[in-house]
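Only one chain is given next, in structure tokens, and it is the form predicted alone.
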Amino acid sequence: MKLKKAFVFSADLSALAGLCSGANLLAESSAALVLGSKAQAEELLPKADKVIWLGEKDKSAIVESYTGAIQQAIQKDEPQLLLMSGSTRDRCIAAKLAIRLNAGVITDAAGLTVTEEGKIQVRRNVYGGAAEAVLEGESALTIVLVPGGLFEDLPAAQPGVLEEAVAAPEDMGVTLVSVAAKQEEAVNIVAAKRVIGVGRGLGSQENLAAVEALGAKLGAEIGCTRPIAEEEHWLARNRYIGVSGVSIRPNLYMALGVSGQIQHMVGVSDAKLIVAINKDAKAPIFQNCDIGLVADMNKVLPQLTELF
């Protein structure tokens, strides 16, 4: 069973392709709303049945001021589902749309299906990942915010058509004065097929060099648990994997010195293969991995790197 129509929108243009895959999976017809250059809109034509180009964002306007343009496009085509990313901007826009369109909003989706009755059903983790809730959209439009990497790449059945609906921003009484890039390293850990995660068992920041050497051999991105990013500050916040960090779905996840608390395991539960190394034989990680080795990660790493 599929929905008739699904729309996608995100203030983060890099998230649109993945959202389009979800729309193609869940609905007979998909449409992407693009606020950016015309070239960026055209790039999505293989991904959606229709691409609605809203024009380029006014340099002095904030993204939320285009809520009216998104609202008009939805009211015109009447999709049953709007997929958005979980970014702060998208959450703000989703809240505004929910009020204007009397739509339901579900955040932090871990999985989506369509029931035999044609309703969208969403799975999401609750209580820090200790349980899972299943929610069902009851309104004519359901807005669902999903993390990156939730959907496998699924192109449209045929190349889409481009529709121009260039819109002006609403007057929100806010002027965008300047934009400065956040000073942190660029990493897309969600898209990585191999990830190495480190926890407190790392011991010290100096031991990261050995982890990075192994990562280079495996072609893997480096991630971490919350304490490594937010307490020790040994790695950037965007590498934190867990319930309030990112969720990943790699082919291989290697957990080094990670205890395996539920708050972290929620973020890696969809990994195809989990390998764990921890010197504590009673660590919870050994109840949630495919291959486990009881050992001091810092003693094992050089040998592993040499073998690979």
Second form
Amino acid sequence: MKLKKAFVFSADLSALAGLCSGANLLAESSAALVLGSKAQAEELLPKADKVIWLGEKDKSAIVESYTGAIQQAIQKDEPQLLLMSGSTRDRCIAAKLAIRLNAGVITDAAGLTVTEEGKIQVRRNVYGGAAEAVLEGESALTIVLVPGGLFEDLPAAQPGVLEEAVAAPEDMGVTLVSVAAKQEEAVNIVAAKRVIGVGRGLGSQENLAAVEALGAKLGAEIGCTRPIAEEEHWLARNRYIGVSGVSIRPNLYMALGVSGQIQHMVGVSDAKLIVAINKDAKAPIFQNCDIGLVADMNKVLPQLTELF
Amino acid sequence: MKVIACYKVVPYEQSIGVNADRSLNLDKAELVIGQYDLNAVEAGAQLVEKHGGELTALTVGCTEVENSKLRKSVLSRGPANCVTVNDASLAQADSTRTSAALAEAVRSIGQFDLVLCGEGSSDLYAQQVGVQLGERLGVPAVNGVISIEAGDGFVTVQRAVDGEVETLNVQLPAVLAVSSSINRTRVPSMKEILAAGKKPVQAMTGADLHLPAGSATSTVSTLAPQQTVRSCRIFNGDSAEILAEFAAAVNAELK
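With the form predicted alone in hand, show me what the form predicted together with its partner chain looks like.
Now the full complex is given, and it begins with the chain already shown.
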């Protein structure tokens, strides 16, 4: 069964086309809310039955200040579903909308369907990846946050119409002082064909040099487990693989000093080949790899780098 | 500064049992404080240590909130006191239900300057409750906070959002959901652990508050994922021969 209406919004304009595909798949009519230039709104016309242009964002305001404008558009058209991206801003806006509109909100959807009874059903990881839950929306509107690439490209049945609803930002008790680009190197371990993941077995940050040498030899990006990024801060957070980090599907995942806890392994479960090196023969990763080596990674890395 | 730090008592993922039908067995699971919530408690402790005032720890949930070891654990990390709300209706609560219960509990605590939440709970990790709570309390709320500086009637926060770091002045009172990169959480000393046992705890139930009925989402099933079967060819040792065999096996697969 299909829903009557689905809306999409994202603070990240590049996410909108993908979200529209989901709305077209799940609902009889789709509408995209666009906060940006009129040209950016018009660009989406082939993707949605209706594009509601909220105007350009005021430079002194943050996107979250337009929650009221999104709320009004939803109250006017009463869609059953609002699709958003999983970005930090979208999470913030979704939380505000959920309270204002008495809506259910389900984040990090791994799958999204409409049941025969017309209910919105979502699959998502819980307990750090130890389980997958199936949830259903129970309110008139359900807000679902999905990662990029969840839906295959599906344009609207016919080109959409543009509706203007130019809005002003609301006072959310917040003043924007400044914006800076994040001081973080750009890495894309999601797209990498080969990834090396380091865990606590690394021992110290100095040992990273040998891992980088191996990475260069194999043509692999370096990723890590949660403690390496969030507790030791030896690698940036955007290299962290796992349930609250990124999920990857490379041809090769080489886990060095990684014990194989479920929260991490859920992020690599789609890897074609998993290779593990760990000095603890009892580490759970040896039950969940294709090829394993029981040895101290720091001792064997220089020699192994020569052998690949 | 009057600060409230919210935390959730959750089952430790590694100790969750899986039954033959892939359903979960939580009976023997060890209870812990959500790992991201510890960052909120730490941020609150640092604020009151620097600027004076008082930090209160707050949790809502089912019987697990009464776990005395975890209450002691949270109180050894800086809070002066702890408020718990135990209500059967909060078992498996979704984000909107949890934020409703927290809002009622915060109202019962009274005046505050700042409520801090972690970026998400360790069990459900919806990353919704902090901002929802702010919206329910009718105060400014933002997520993704990586630093907090106290001003006069406001806080200046840095917020990591989607490739940018923005600096915001947020009027108080406010609710902030802090990112796990905001701080490193402390390891309490034996003295702090002993002192924690003497700090006041206010244990409430749902009957003390006005908890709303109904839920905006329902859970159809929760099952352990199906495991991909992997071949598990294990080599053991670090001699030149073993390393050569291991490398040859890997190279053969990579061709």
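By rigid core we mean the largest C-alpha set that fits within 1.5 Å across both forms. Residue numbers count along the first chain shown, from 1. All values reported here derive from a predicted model rather than from experimental measurement.
- When two forms of a protein are overlaid on their rigid core, residues whose CA moves 2 Å or more are considered shifted, and A103 is not one of them between the two forms.
- Core-superposed comparison between the two forms: the CA of E117 stays below a 2 Å shift.
- The Cα shift for N207 between the two forms, taken after rigid core superposition, is 2 angstroms or larger.
- With both forms fitted on their core, the C-alpha atom of K299 sits 18.3 Å from where it sits in the other form; this compares the forms between the two forms.
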